[in-house]
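One chain is shown next in structure tokens, namely the form predicted alone.
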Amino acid sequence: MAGQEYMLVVEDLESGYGETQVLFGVNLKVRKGEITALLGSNGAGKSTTLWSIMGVIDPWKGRILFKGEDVTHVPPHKKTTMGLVLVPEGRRLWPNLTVEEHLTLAAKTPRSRNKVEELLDLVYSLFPRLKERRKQKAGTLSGGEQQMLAIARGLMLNPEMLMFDEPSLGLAPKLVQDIASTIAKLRDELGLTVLLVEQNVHMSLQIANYGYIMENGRIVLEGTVEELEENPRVREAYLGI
């Protein structure tokens, strides 16, 4: 079974909302220990596929995988159970809680109560700026801390897979350069796996190792990073050149 080699394998995933399609028949595949792309302009679907990865969207059709085992139906806190995380697009802090409280409280799963400390340790290290925080209210947080703090939360999780919607959306040129640092810095040095939805095509080529394009709920091109960069269709549509 590929489950050891892909932590994460879709297949022809149907999904959408009421009676309106929005995936038709997407496949990809998430090998473990890095980081694969799901890139596309806005509205092509990026976040629905996330969504019914994670179970938030029940799948019409099709089947999940996750470490082998299918999960195509099992709900989100039970997906989190086993390892699997989402970072949501749009931060979703409680503007009047403390950094170190909304640590602390991801951290009441049953992967993360028995390590609190020390995932704590290991978020404060990744994010120094969070550290000298640890007492500010999210809400008086800027954009780059607030998308620093909903990471961090995802890591107090304790997870195996992170999946990221959007990290870069609203931040300045700098910070999603911070960003995509972070996000390389989890697959380098915590051998985290990752699978990340961006609009920003530049960003998440610099970071990720294989990439899919999507357009209208169908995934149309995947390849090496290399392989896309030289599409001469990713080129013009997604790069500008």
Contents of the next structure:
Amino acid sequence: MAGQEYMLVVEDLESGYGETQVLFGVNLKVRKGEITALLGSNGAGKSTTLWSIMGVIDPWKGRILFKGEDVTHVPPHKKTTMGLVLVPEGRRLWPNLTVEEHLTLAAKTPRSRNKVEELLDLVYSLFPRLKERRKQKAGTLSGGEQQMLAIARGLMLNPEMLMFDEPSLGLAPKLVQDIASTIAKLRDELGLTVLLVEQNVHMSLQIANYGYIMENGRIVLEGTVEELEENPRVREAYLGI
Amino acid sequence: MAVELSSQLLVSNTLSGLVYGLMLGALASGLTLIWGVMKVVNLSHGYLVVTGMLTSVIFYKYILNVSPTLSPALAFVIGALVGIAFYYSSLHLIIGKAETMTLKIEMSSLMSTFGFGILILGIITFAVNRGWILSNEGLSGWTLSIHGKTYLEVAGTHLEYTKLLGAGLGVVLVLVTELFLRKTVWGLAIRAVAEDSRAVALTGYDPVKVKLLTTIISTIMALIAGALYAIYLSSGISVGLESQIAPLSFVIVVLGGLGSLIGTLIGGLIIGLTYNITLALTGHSEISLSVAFAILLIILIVRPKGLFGR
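Given the form predicted alone, corresponding form predicted together with its partner chain:
Zooming out: every chain and molecule, the one shown earlier first.
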């Protein structure tokens, strides 16, 4: 059954802001236990796709299935407690709350409540730096540490599937590698399903299993990572080869 | 002899000023929550406090004859109901979907909360005109006495038990709310929602629920503080008090630092002490009020964030 194979299915999604349509019938599927990359340049509609999947923007048309269930118009806080978690672009932390307070708020949700110790151990072993800074306010952290905290907050929600929006944005190359290997680790060691939205095609194709290329609010190309890397259009437009 | 007299006056005004200051701090605390934490400039705060005062009076004099010492519990229940009405009538359309509280939202909330204040004023005026309550109310015939005395004597100063009870429970109110904000998950959500409410939704909490809860708690605090102020004053309770409570509350909240409950208590103490001591020295309450505002001006120049502001 398709519902068993795919964690998330997006069918003919149309969406936008006010009168402006941004997405024109997006179709994509995210296989369980894999990293699926959604790639494209700035303004292609990648973030809008994520916000619409999450329900922050209410989709105009189309369907969104999570674990086989129709969640098209479920509000974001409910999707989160169903196990679908978004780590948003620009981290979106609360500057005056401490690291620990960020993690606590996430840990007290119904999915996580009974596994707080376990989740905290996981998060602190992935990001020992956060443990050192747990009493520090988020506003005082460096860019890399803030991205770690945003991911850690997402993990404390005990997700089945994580969606990342431009996790590499504004980070130094060394940190981009760290974030990439962390995301790969989440799949390999925890079996998490990931939808990764990135402009950094190179980094994404290193860790992803399958990819979609988006242009002007439409999916223009899809395939396994190997297929995409072989594709002349991808090589020219996105990998600069 | 004259010097001794005035030093005695100074001692008694310092003591009563301390008690008054703590009471003022409690009166302002609901405002620091809704304004300092959620960025809603609540111009109906003074009227909410008056509603709490009248709750105490009405249930004592006109219905059920409930002892004013129990009125904070009534104020809690009525405050919750008023808070829900307040949120859905005046705030939901403005802040319900807002992700971060911008200056524009802050200014819009100023207008709509002003409107809600006028509504309360209208209802109270209506009740007075109909003769349901008096324009100048009091807890007549009610007092607190221990061993036949209605006051505690400290350094030759008489501190009435009613005032001590009102101010003391006011401090308890502020401390309990502070604990709630620091130690509970809903307290965390309240502090997070003003900074980024979309991130609150992505963390599994309904932002509208958090905003509603903040409004309800702030309203409950205003009404309970009002009920305690009724105990503190015992008489002279009227809607006209709003014109003292509201400006003093705004001064105290800014002085203590927006959003800091402990700061509100300290700010209240400073204003209460200054007010009483200036009054003792000059004999004019207008001068006392001016000095209170002068302190505010100095603080705004030296430390614009307020004493405990972040």
